[in-house]
Amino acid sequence: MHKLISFAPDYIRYIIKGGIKFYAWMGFLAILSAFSLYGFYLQNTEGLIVTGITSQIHDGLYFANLVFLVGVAAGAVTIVFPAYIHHHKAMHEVTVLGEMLAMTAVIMVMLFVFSHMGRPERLWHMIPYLGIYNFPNSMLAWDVLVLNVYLLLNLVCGFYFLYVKYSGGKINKNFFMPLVYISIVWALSIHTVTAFLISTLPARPMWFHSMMPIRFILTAFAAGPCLIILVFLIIRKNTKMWIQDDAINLLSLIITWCLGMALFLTMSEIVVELYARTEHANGLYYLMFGLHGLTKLVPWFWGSLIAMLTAFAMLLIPGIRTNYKLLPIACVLGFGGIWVEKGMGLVVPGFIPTPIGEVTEYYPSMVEVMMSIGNWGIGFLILTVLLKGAIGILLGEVKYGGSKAEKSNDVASGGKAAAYEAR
């Protein structure tokens, strides 16, 4: 029991220690987080009139980020699956870092849900038995359920693993492994249900097709690993922890396959919808070429497509895929391209034209941009805290009974030497 009680204080003490670079980064994220608070204040004093959301287009930048981040959360399974199903050694060493990313992404999803609500005090209706949860009839209720269970699974698996490492014990596989297997399946469920949330609306032809869940899963398994690779490369450069090349190379290969298949499905949709264009293709036509002189989203679509095609072309070349100076460029292009394709390039054109034929445009207001930047700032703040604590435990710098400075210095030196040996 004493080990369990000392775990949190030791974890927190390690997190708050750092150099100038660490405190500057955390201060920068804190400033960004303040944007979200100010935007939330404006929305709740003046109403959603301060946003670009209208009666015709009631889901905008917030919902676009929500849909994308669900995919990022699901993308963490690209680490867990190879580690525990295929026993990939390099992946197994960093599995807990992927779980930290999954937790952060789900928390960010909830932040964007909260931002999108005009009446946040009604959020209690999402609590079963207390509010009007409307389960199982509401697809939104299903989405809330799978996201919260996925957060809980990653929370239990991640911190149980870290606690065992901290206390020097052994993993109870009878308890731990079933949760891992459930989390793998559940990762697929969260983005599938999110896809069902919009693809089950017959009045929105842009979304109303059975290919939507498949596209969601493929883009999730491309965007998630893109962010994970970027995080891993930052960790290798700024901490004593050395993440093996095999782990990064496998993730880049997963991105290549999934991004390629996602692009194929996008091209297929374009051919099917526009070959014999009907009124049901107007949403896609507006996205690609504009409609009735309205073209605000056209640059978003073509920019996204060019970014994804460029990333895919780069990743197809093994020399670039294993070059850790060029690989981040491909990951940024892929991540940004999918963000637009899954967000602004999917959510907004689904409302144009409306079911009664109205054609109106949406563009995010400065308040929406501020809140979105702020929510991302809060997300990276949480991710930094979770990753820093996890890395400390994995390196042995945070352990039960190991708080003396001499022990920490010895472990740190040993971890650094092991890192350079791995190189």
Given for the second form:
Amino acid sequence: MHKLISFAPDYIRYIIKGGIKFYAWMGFLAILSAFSLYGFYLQNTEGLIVTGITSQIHDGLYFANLVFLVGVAAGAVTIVFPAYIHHHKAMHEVTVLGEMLAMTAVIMVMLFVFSHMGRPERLWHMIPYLGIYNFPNSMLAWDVLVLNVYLLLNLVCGFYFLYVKYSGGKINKNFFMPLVYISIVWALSIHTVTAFLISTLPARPMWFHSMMPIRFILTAFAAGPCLIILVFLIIRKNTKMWIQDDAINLLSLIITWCLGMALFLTMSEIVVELYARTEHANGLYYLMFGLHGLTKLVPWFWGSLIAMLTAFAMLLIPGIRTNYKLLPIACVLGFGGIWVEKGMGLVVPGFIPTPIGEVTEYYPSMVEVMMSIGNWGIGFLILTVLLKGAIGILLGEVKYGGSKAEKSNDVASGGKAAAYEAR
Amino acid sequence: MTHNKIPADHSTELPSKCQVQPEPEDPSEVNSRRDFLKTGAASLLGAAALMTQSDDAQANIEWAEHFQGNYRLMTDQEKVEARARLEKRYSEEYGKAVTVDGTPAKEGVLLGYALNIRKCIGCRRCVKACVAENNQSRGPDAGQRIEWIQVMKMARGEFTKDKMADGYPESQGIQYPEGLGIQVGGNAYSPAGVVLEGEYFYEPEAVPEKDATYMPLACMHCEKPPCVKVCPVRTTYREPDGIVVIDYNWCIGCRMCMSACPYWARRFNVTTPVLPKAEMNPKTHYLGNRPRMRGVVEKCTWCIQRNRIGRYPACVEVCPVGARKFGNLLDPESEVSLILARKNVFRLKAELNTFPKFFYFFD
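Structure of the form predicted in complex with the partner chain, please, following the form predicted alone?
Expanding to the full complex; the earlier chain stays at the top.
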């Protein structure tokens, strides 16, 4: 019990300590977070009129980010799955970092939900018994359920593991392993249900197809690892934690084939929709070429397609895939391309034209952009804190029984060997 | 290019009451109920004032409103209190005696609507009457203007000899006139007979225009409404008489219902609705035309504040050509039932299996 009580202060003491670089980074993110708070204040005094949404196109940047970030959260399973199912040693060492990322992404999804809602103060209406929870009818109710359980699973798995490491005990496999297996399946469920959220609406023909869930999962398993690789490379450069090449190479291989299959599905959709060119293809046509002279998303679509194709081509070449100077470029291209394709490129054309044939365009307002950047800022703030704490415990810098910081300093700076043993 | 000018007061010749609807309540009974409501409001205000330690009545009303439950699940007493609270707030806000009715659905009534598209002349009086009746927002910005009815103006389209040679891609010198391209007739893209490809913001000098047909649209009050299914908090639901309504105080503004509606019948209040005091219609219903707030969804209720007391919806009453018919589908002698029995009718987007109770017909 004493261990548990000292865990929190030790953990917090460690994460708030850092160099100039750390404080500068945190300060920068704090400023971004303030943007988000100000945007939230405006939206809940003036109303969503400060954003670009209308009754025609009533989901925009927020919903786009929400959908994308559910994918990032699910993408963490690309670490957990190889670690526990294939017993991949290098992945095993960093699983907890994936869990931290998943948690962050789910919290960011919730931030975007709050940004998106017209009446966030009424969210309690969804809480069972207090309000009405339209389950199992409403797909949104399913989404809320799976996302919250996923957050809880990662919270329990991640912090249980960290606590055991901290206190120097042994992991209770009877408790831990079932949760890990559940969280693997659950990761698939969160993105499947998010896909169902929009693909079960016949009123929106662009979304109404059964390919949506698998396409969501593939793009998630490409975009998620892209971000993970970038984070891993930053960790390798800026902390004493060493992440093995093996882990990064496996992730880049996963990105390659998930991105490849996602591109294949995009191509299938284009052929099926545009060959027959029914009225139901109007959304896709708007996205690719514009409709009735409105072409705002056209450069975004082609830009994202080129980015994804370039990333795929780069990743196909082993020389580039294993070159950690070029790999980040491919990751940024892949991440950015999928963000556009799956975010704005999927959400907005679903509303164009409207069910009664009206063609309008959507322009995100300054407030909307500011608030989205702010939410990402909060996300990175949380991610930095969670990763720092996790790394501290993995390195043994935070340990039960007093500060081991000075001691472990010497050990870790000595070499680039993995800083702790596999689970 | 002037066509049949519409007589402005034609609507008065139409019957002002549904034959099938029960008579309005006894006025004295209504009055006594109002008195009762006022007492209820006073006692609740007292309790709220004690709770919040504040003298500001307005704030107390809002405080109580924030924590009220879903209207459908309230007890009768809670419903009365909720409406009394609103009456007090609205009366202060708009400077007139506003009533918030709560008349429930009558047994044995399933409401239906039929619209004669052959008769519609596109005058859009229904649109204006609807806005005046239902207290929609009418501000200067696009986001502050809400209309529940759209009258789609669609081109009749024309097929011409001139266009016969068009449509083929460049021949590229191969034996087939269409070259490697796809064979498309030059008249392929004539909008003739296309439903839902038109415009609803049009300001002609006179209606009907020669080269246009009109198709009014609004909430179809589906028997299987997709909007109701997707609502995460069941704030939108189907009343026993078939009207799809929204409890504006329960709506969380997630807009799933708007994504799910195949008829684009729902509107979102992106800001606090702009409703001038003088134009505000003080006869309201809790589930209908009472003033809405920022951040919630609203839609047509077939004028629930009217049809529940035996009156026609405003659009039916105002239509100068009698294109709009409304009544009880369960009564074989009602106008809508007779239309269904005798005319050619269709439902819009019937392939989606939403089973609208809004029928289009033609003579």
